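Below sits a lone chain in structure tokens, taken as the form predicted alone.
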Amino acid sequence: MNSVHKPQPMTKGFFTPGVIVLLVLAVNGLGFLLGRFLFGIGSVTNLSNQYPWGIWIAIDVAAGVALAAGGFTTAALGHVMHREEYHIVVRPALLTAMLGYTFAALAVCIDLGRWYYIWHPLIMWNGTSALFEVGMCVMIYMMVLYIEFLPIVAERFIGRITLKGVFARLNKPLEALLRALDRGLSKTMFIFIIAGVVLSTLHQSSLGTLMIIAGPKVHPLWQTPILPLLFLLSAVSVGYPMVIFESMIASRSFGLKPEMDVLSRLGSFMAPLLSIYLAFKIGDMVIRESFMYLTEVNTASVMFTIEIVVGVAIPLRMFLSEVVVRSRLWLFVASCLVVFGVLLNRINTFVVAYNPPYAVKAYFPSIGEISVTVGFVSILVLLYRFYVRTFAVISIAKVTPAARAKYAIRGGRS
């Protein structure tokens, strides 16, 4: 039987088991998020003059980036490219990215000693320096992301303001502002779009320049001066994996049926793209004669194994097969090997791999850092379930009055 989707505010009640669990980790970690801001970087971190940044940077940071990378590769899918039939992933993977982002500003922020200085690049520029291209470019794609949400929030309130009492003057004035928005948003909205595919290139590279910049500190493995080019080729690679996750997740929580048509579909995208980036991976190896560190079995060559083999190469034979591509449960596999894959390569490089030539013992991170990251997480996935269920953001297969009248025609078959 043909349906349509349309996106409406999920109706299941906040509070589960999960939900409370979420809650107790994301309050420890904001109990250590204070320490941090009234104590100072050093009482809850195991940071030092030797290891500036663990994985605040690594996971917060850096991953959490590269696994927001959703929102540009499914918007320039649906959008630029006009595939319409991909529609009804972009919203979730558009706030997928927004949340995914507004964290990462603030991971930068508690990572800084001076969180208070995370306003100077915006007047103070130094147009040479790869960090300072990352924050402007982050800082500016974040808000092309809330400019891209802001339709979706247009749409849930138009035609609902009702404030009581003295509020009551300004319901005229909100409404027509949202009218507003919406109208020039919905002309607008293409330049939005390529902007944040734009901006996403530019800062997924960069962040790899920065490690090339620490020279003989990363390990060989590593440290290529084509890590820009991974970064973004990784990024790409992770994009969709994440929106078949988060999809897959949501529906099994919200009690939905996942779009397996749709998901599948983006999962015979994976093959190719884990090709490109193990090929370059492979072939960069393979010219500066890298592999040879893989015969010194040590925490580095067994990490770079893990990262390459279960993160890439497992995925990319998964993805080859029909049967995976079609089956719920493998396609999820799959997708979570691809996450992993990069969520990895991201804490090798910034932590696995960078090695201080004075450092006087190894960097492990602490339990504040490990309670800080997880605060994080939970508390991104508690906002993803609110907006959810404030805005219409996930799509509902509905069926259509002529779809229900043919199929009663024939009797109930579909």
The other form holds:
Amino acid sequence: MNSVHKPQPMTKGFFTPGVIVLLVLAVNGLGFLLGRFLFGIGSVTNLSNQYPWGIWIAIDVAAGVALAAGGFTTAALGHVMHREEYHIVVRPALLTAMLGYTFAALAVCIDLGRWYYIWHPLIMWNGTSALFEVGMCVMIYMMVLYIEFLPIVAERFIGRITLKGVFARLNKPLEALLRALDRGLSKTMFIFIIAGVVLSTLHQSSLGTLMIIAGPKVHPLWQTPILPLLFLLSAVSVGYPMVIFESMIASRSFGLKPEMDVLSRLGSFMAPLLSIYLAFKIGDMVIRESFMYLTEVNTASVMFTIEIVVGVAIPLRMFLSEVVVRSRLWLFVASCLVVFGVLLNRINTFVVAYNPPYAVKAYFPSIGEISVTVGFVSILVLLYRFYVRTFAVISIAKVTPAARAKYAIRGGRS
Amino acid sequence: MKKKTRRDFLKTSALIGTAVASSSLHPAKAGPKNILSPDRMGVLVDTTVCVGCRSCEWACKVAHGRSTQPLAEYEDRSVYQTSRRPDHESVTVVNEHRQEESNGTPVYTKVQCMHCDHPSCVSACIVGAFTKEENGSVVWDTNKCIGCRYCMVACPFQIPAFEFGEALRPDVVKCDFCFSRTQEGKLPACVEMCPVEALTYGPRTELIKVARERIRRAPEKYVHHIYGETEAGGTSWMYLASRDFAGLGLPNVGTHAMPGTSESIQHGIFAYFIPPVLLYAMLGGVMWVTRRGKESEHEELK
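One more: the block was the form predicted alone; return the form predicted in complex with its partner chain.
Full complex below, order starting with the chain above.
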């Protein structure tokens, strides 16, 4: 296949005013994190015996894993179904997933009271625990993501390893290792790609199973036996909007033209995906008659309404419109709404809906919790920037007139 | 993956299939001990007898080697002005519930782990650090716990407490039904201490008979319900009271065993790993078919 688009490292400088702001936020978050390790979880969070889980679990872990779903949805589209026109979004989505899962795992780690025992689930199994399944799947999937990323690393360094001094003698073995890895992986990669999709469907749904055991402690607007299905459907729905969202931001930041052609095609998947999610969400509400909780005005009913209307219904209507899907601005807005909707859904399910029987006062995240979460997101964005400058992740269209013409005639096939 | 032929694909797929199948033929007997013995023990708390002396709180601390004020200071009744919950320092507390409308005597309710027959914490714990022992006790293992606090999310009675102020090795703390004492044939410390015999220790089935008999003998004195007989699928600790339990800090948690729904979902998804393996095979099939499509397309182009 002669590709018009070729992934290549970005060349624009690392530092911009935005990057400086992110660095400040990152350092601030790390400061509070140090407090957590020196003085305990209670010293920087508002967590208590009433509210054992806060935004570190709701946002960093649950929402983080959901928003990294682009990794497996694009892999399914590009590699499993061999829709090659989508290959240019697979690498950015893979990088997002890899960084997203790494940070979700780090967030779990800092939230654990005994973080140094994070390896315990590997040898101490509890098959009845949804959390055990999530933990194992996430751990294995993270390995799979690293393996999927390895060829990109090999591609960058093969023939370019020039260590100096005492390390010079390592150049040849390293080179051989990279080549062997690259060759071995190119033959076996399909195993990991399918495994990645299977593992993702398993743990995306099991994240929903997590709150089922809390029973009546979770508000009936969210507590339902089909929570795992809803979590899976919403994760699948948020995969492409997240890819669109990032692709547009990256294009803007690096001064590229967004790949509207591919992004619009991704956008056209959204209406069916969101409809399925919304249908299950509303169907569940009708069957369990939980809509009666919407008649009273309180935090739960307001948050639920925002989640459904702003986060699902409005973007669904937008994606149905051809004008929106073709427009750079509106496609971006609609994608942002879906991302917001899923983020809010995870916060709602894990924090807003959680009503312990003996709550003394309601939970609201502390400055420390917010700082750490914001800091983690900042570091993630900075790492993304570092990676796309080091490795060939983002594809750039070659601007030769001939290629342009071919591109247009072939109907946008890249 | 460009040069891979279909034969390679099939060979590797078959290899993986065999590996997965052979590993799932012998599913590891994973999971914590969760025994529901017919002879499990329990405690019947008769709140109509309790006088709120709080000596059980003192005995509990002494039995677990925790620092405590002298017993005499527990007579101070000012603590009853606030409703307390068990925490990492006191795994059992007594609360006073005054009747507002009539000026009847207040009711005292002792709060501690209920030691469920189908404990959420045992089901939920990621590393299986909780165990339902043969004698009914639900105990926690410090050597396994990673401090994730999922037990606290899962518990319908909001019992496990966490040492949020501990930086290095925070514990999850809850009543252990004096597991080490009962193993030696002794009574739980609180039961032994109670001066008015508000607490009765015995086999759970016997206690239910005792409770029914008490209600039968004095039907005007009791609400005709044993809290804990069916709550959350049944608990080892059970309560009798003269008033509605909801007003005594004992929540209406329904009669379903809390882990029921989530465990059936988990077992449905992981029925001998069949659904994940099927999904894997299906995706492999799709990948193979679409690849063939692409290959023939390319051949036509040539």
